[in-house]
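Listed next as structure tokens is one chain, alone, in the form predicted on its own.
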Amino acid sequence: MQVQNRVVMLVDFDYFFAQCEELRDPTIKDKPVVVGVYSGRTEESGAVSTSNYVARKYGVKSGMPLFLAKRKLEGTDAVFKPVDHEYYDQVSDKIMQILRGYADAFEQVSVDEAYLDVTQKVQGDFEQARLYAQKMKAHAKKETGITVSVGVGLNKLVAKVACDSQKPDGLTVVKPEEAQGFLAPLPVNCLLGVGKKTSSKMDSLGIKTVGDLAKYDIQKLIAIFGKTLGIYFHNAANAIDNEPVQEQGEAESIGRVGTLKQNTRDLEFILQKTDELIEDIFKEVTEKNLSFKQVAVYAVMSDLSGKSRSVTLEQPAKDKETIKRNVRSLFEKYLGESKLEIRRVGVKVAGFSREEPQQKQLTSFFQIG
């Protein structure tokens, strides 16, 4: 009955990357702000990272390209401002710190999303909980200037549900009695994992609410999802996931990713920007004294096409030169196997001598470089 019993909270920092924009230039807070992950290639190549509510009355979206975002924006004086990850960080740090000093567990999620456990702070008491989380907010907001949303369920799943749906400066409280009729009414995509090809296939299955799932025959889903997926949907679309609020282990893999200034088949200027990418693997790895045994590249080529192709060494190693000779025989090898060029390069090593995470995350693959 102990997991029937959890409180735990979900803290998502509203529009995170527009907002530390915001505060640091206060004149801007009224207008629309879009931050923008730029190629390089051109002013407007590029994408959408965040944009504030402002922007997205407009219709500005996440992962939009920038030209567009401009285009719906004209005529007004929206700020375009390149991403500034180090700034970001140390806003999200502040946040962090005041969040654990609420949590009993903790886990950071990403730069702007962490999971608090609070069951022993609030003797599992869900209005206990309203009132512990207003603190929060008002704590965060005080000390930082940001405002976060917060979504307070039973498990990990109903929380992150629950603060999803009033954002921003959100407080969304789902008693354990309540969460599947929470749950019941909503679109199936709201739940992780539910894409748009799942989302898809249930709807020609008559699945279009969570409600629907949580009837829908567990057998049968097993028999189209798989054993995982389906017994993961069942539950999922009643309200049931066990899954503990933890400190995340050490990283699964360590990669970055960049766009090319051209579309090029050269292979001495791909090895360029993958020499870029490298330098700043290389310092993440040394920061924390880690081997591998794994070195990997990823290639978008010119029709957008995506191939991964990697190697596994004999010995652990921690050098840059052995990342840096493999990354280029990866390359080689690919260059030989397709006459398309390529735009976009990654590199990524994992395989870590240290002791294995606790948990796989479904995002360890690349971060934007």
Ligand code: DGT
Given for the second form:
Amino acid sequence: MQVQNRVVMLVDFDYFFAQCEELRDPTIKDKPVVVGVYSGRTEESGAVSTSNYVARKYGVKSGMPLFLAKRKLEGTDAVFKPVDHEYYDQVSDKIMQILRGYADAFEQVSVDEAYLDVTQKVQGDFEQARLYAQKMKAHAKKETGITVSVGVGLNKLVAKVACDSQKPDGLTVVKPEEAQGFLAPLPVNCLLGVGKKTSSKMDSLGIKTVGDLAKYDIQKLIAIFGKTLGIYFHNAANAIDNEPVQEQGEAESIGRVGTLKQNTRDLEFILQKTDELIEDIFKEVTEKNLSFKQVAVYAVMSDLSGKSRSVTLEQPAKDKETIKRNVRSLFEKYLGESKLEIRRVGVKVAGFSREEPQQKQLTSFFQIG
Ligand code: DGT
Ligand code: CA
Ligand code: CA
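Let's see the other form, the form predicted together with 2'-deoxyguanosine-5'-triphosphate, since the form predicted on its own is already up.
To see the whole picture, the full complex is given below, headed by that same chain.
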């Protein structure tokens, strides 16, 4: 029996932070849009995080100093926005949730990128995969307003390079038998892990394209780059990559910190602030259907020294009251131990376990019966 090919997708959201800004204010859509990280020292200092494709036509690039981007866009009606990670995370979560529904296995790799193994969903068929990707792209666009680019290949490596080859709003399908030919003419730095240093080293060996690398003697690669990298480069260049698409492990803890309006030793005043933090934490814990076994607090004192305290619960819990009760008693202790005023507070829960949702248990119960 022939072993079935995998069908793997990489989805990357187009000019993501800038597209989020367009989503929030559609009137800027046809103008150059630059999202910047302002260092805060002067109004002008900082760097470009990303920009829309209109701005890119003028030569604006990620990482470029903002003053340079301003100069390139002089005379245009360019719009500059500061990064707003909270908003981008919200948009990202919505898209990720939709994508997840299309996958047999799902792996989010960053705020704007995820791998999907869709082998079962498309029965290993790359023609079907193309239609499936089109449907998924349209769904994401309709629900969230965001366009994404998709690469489809027999593994993560090919899917990633395919996706990068056509943006924005791209869809590039590379069938298994086309994979090596697809990679061959591309520069070696299209491969994950080949940065400036490695590619100039390879260049000095006469390796310019992935095709050159694929043909290069593997023993020599190992001698030059070491065993792990040498084998990796050889395999990657030959479109071989067996990394599974897998869900990233749960976060180890969920926490929030906040600064008090004024330094204080007033327990009720402190607990008002921690209640806000707990609301947020509780929301995330509930969404992820987690139970926790540890509650911790953190405080920064008026002299900027910091301390943390935690308790381990006897039973895993998942309710807000348990967090509140323990936070109160931890801060009571805290205030008893120090004479200083508190300036900043944090709350954290950890020691997670995940329970099956009630409904699922019921349905599986009925299925068995
Ligand atoms: P593209 O090429 O359409 O995928 O454009 P982006 O902007 O989505 O680029 P990508 O996928 O490489 O990066 C995703 C986000 O990460 C991007 O919207 C902003 C941020 N980012 C990327 N490169 C840089 C950088 O050099 N500096 C900073 N501060 N942020 C960056
Ligand atoms: Ca992107
Ligand atoms: Ca990306």
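Whichever C-alpha set is largest while still superposing within 1.5 Å between the two forms counts as the rigid core. A quick note: this is a predicted structure, and the numbers were derived from the prediction, not measured. Residue numbers count along the first chain shown, from 1.
**Student:** Residue 305: CA shift of at least 2 Å between the two forms after core fit?
**Tutor:** Comparing forms between the two forms, the residue 305 CA shifts at least 2 Å.
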